[in-house]
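Just one chain is shown here, as structure tokens, and it is the form predicted on its own.
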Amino acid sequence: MMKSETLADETIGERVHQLRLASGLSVAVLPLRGFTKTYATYATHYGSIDNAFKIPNEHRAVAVPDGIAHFLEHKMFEKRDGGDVFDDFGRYGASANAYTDYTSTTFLFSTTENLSDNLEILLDFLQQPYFTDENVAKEKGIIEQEIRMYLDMPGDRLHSNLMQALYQKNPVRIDVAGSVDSIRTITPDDLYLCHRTFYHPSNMQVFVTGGVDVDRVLDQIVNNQANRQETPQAPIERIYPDEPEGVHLPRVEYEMSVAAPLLLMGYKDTTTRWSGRDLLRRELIANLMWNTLVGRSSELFSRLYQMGLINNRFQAHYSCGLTFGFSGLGGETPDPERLEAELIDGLDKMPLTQRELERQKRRELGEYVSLFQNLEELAYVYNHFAFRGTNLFDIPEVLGSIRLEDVEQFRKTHLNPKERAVSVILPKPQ
């Protein structure tokens, strides 16, 4: 077998082997002590961002239709044969499901047994796309309706309305199944060029970690993988427009049937283009500073509390890829412009201590520990810092460094007026 790479954190004991195969492929076996259950992704840096890329080694641009990354993942499940992979998983135990973000597409399983069985699915069938004229147009029924009852869904219509409100330009405005006008134009060419360019194993990683033996898991993935045959391919070269600085709209109002008045309001990072730890950094310093301005011990959230403008479901977070950056904070509230009024206000008069970002700080790393006893979320998170060049063990050394000066330097530059758009979503008139 090919020796793999190990990566270790030595103070909590976990170890994850990793592997670049010769097709390109990147494989990680992160074994976990007490589990029966095994959980296994193999993702594709493939998301709903990425609608405008150069061919690999054809140096041809081209556009495709928004919301196609979402669309392939959902076809990515019908079998030639008319069949559903759903069943072949069900078939050996195990639990099958999908999602496509901004940045890229995940498949996974988990299962407490018939492992080989169920891994050799998940292997295989990523690699056999069977798209038509008939089945296509049938998901696009399908897909319709999700994308209307994700827009009567009042917490999606709130999130969606303030990206639009950020954003310009960058494609992280686009809701990730694109709209209804936009799937209609879907064809099985498109399916098949996105599925070349980006479902090729150099853009794609497999994941396993549980109760696993971690040779055996390997070995079955190496074998796979060389009966394909498959060599590299040139990196992608993905197309994204600058973003201008500013906000589209500064608010946006719609109303839903709610039973309380909703609001979000949104900064929009005008730093972008950071990879690696320096993207992991700027994540953690962002954390680090909503968790110490509006957490749950903050005083700003007690006053707020206090004041009846918002319950214990407000949230305040930072979201972030290679090319774009944004924070959102809010929740049910039953005076938005007030709330508005006293988020701006306390944010920019709160102190930050020396203190409370230690604190923070424990918390951060008792939450990175916690993650390799909650498989699902594991696997999400490798994934996710592995596509943008950084993995999980990296955390408590970046953690470790932040200093208080950071955070006050990153609340001066991200909470700036002309980056600050607000999303509010109004009951209707009886």
The other form holds:
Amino acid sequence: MMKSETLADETIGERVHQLRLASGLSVAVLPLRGFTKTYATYATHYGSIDNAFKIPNEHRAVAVPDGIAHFLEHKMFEKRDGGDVFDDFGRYGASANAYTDYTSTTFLFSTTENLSDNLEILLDFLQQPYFTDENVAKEKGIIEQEIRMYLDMPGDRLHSNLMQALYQKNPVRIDVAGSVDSIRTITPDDLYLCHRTFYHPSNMQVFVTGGVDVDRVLDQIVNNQANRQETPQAPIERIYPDEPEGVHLPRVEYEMSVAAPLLLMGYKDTTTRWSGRDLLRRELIANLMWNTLVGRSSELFSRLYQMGLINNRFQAHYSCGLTFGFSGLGGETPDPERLEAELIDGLDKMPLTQRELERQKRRELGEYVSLFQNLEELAYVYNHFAFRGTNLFDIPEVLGSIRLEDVEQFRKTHLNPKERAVSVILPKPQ
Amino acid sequence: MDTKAGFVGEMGAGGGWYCYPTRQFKTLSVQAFWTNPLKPGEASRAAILPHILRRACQKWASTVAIERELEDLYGASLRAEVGKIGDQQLLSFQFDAVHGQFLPDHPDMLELGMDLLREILYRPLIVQGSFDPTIFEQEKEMLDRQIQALINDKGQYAMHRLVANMAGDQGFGLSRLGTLEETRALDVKGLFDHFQMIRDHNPMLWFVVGDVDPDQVARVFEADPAMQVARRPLPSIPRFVSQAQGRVVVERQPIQQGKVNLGYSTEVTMRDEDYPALVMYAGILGGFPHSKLFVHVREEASLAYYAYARLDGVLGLMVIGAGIEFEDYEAAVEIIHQQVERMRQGEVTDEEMDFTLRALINDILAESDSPGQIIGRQVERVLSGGGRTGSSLIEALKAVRREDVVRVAQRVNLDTTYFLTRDAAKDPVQEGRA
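Any chance you could show the form predicted together with the partner chain after that form predicted on its own?
Shown next: the complete complex, the earlier chain at its head.
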């Protein structure tokens, strides 16, 4: 039995057991007492922005069609014998699924029985790709409908248009699923290439949480990987274009079938050299700033609500990865121009106070504790943190270290008019 | 107390309370409901109440004051909204917070949460004998916009229109939010009177989930005068009765994807002996990735990204939904009809029975890992007047045979087909690029 490393939070009585195997695979198990189900994810550090890279050991740079990471996610469920991996999980009573975002692809199951059978299926099927001209062509019809479904979702359009406005080069400006046109060009060879490059164990991690026996789960994963006798691959060199300063377009308007306009204002973070705890710190500072300035208890939120410019679904949030960071704030509004002007004015003027910061830190801490009962969210956060070189148990300490000056300093640099863009959706005349 | 003992509590003349003690969760959830029958002309005046009450009360006289109180309680949340079960509106108030034992100063969140909810529910801010007129006007405007914005979510909108068409004059077809006309006709004085009626006479239910002592919870409710007054009894929700079989409704909007929805009567509700067989039926037809609709509409014909069947066990109604290319309407509907017919003909394999049973058991057991789902299921059970849930439902599902599934399949009848499609007069589909 290999010895796992343990990280704990004594205040809430939870710990995670972590291992890195000879194949390069990272493994983590976080048991939760009293839970009936087990939730397991097998994630690769490969998302929609990884559309240009050098193949390890070949030094050849390639560019692949937009949306291919998501397409690959769909096709991994197809089996050589014509069957479907969903059926394998179904046979053992598990509910399986997968999702792709900018930086990762995650395969998962949730089960209340036959954990070891289901875990074995999860560990095996991602190493058995099977792509043919026929099965790739068939998937295009399905994914086209998925893309069209998103095209009718105002929130999705709003975000997508903002990303295209904020960014000039970085591939976060492209929709995760790509476009109807880009996915039509995807071939089996493209899929095999991306699979070979990014689905190697050394680019992946397994996370298991819920009502589990830690040693048994770790043993099974260790044995499964030992049988494969894989060795770590050379690092993948991902090619990201340098993002120039300034936005691509300051304003994008789009008409669709909605009742009232929507506005999303964004700020691009131009300094993206952080990773690990530093990146976590930046993300926490940014969100403390947003919640202090325009969160539910702020004077600004209250004023905008009473003016009728926003509703309860208004949000302000900062998101980041290793190569990008941006804020988005907005929602449904009857008057996008007025809301934009009020936000710009208010965000600069609102005082940041120690009392407000302490209140937002408490809120953040409560959110952290609540994670340890929401298995899906816990896995999502754990995986994202791990791919960025940090651990979710770092949150309380990093949060505690943040001072009012940090938040004030972030406001000064982040709320830069040159890095601001707005995305507006207007009702289409019926 | 790590065992899953389930709910303790009681339904009295003044309402009911149910407590689910467990050490499983880090949070404490307290949820209170008033039920209110959906009636034409009256739905908006109940729908607006949670939003007005959430804004201010006598103890915390502004929204900012309430929000600060919640954030100081380590980001506790208070959701006030209106939902719907059958032909009943649910005026819902949910407090969620981290349990004090995991927090620096160990606050007693049960007491704090119950107090906060009671202040919000019973003692609203009063200005000149009524709700604050400013808050009233703001929330009236917000409700107006919320009703208009129902068209924004095409999937939900199509489903709502299907159900509204099926209902005819039955209350369950009305929107939980009411109508624009109802909303615009609201006046503050009349609304305040209506609030007092609901507060003092409508059925009221409370649910508590978390690491709490049920005796402490019981004492709180025994000391609550609002729980001692005689209220109207819980409603009994009538089963859906099909009024116009075989109708097709088509509506148009400038959209990128068509939504086809089919509604069926099943003649079976949660209270019926055949309910477990109906649950198996709907699961085999369209509940999971191995189900007939997913396999035939999506995997084989590539017509859709999603295709599902879902039951409303309280009403005894089933809906099927899929998002499709506009011109694939006939093809998709034909496949759906074929699959429903195959179930009637008894074309159900052992594998479909086995996979569906396992998937349903997994879903039911997993409900106990989420405070929200624990409460949601209990609400449904209390309002539907019983029926099997949890391990009792699992045992009944295990006993369902193929003949039982085929028997309920005979009783499933198509009522209405609804298609949300593109405005034919408009330009060809755009790609939505800026």
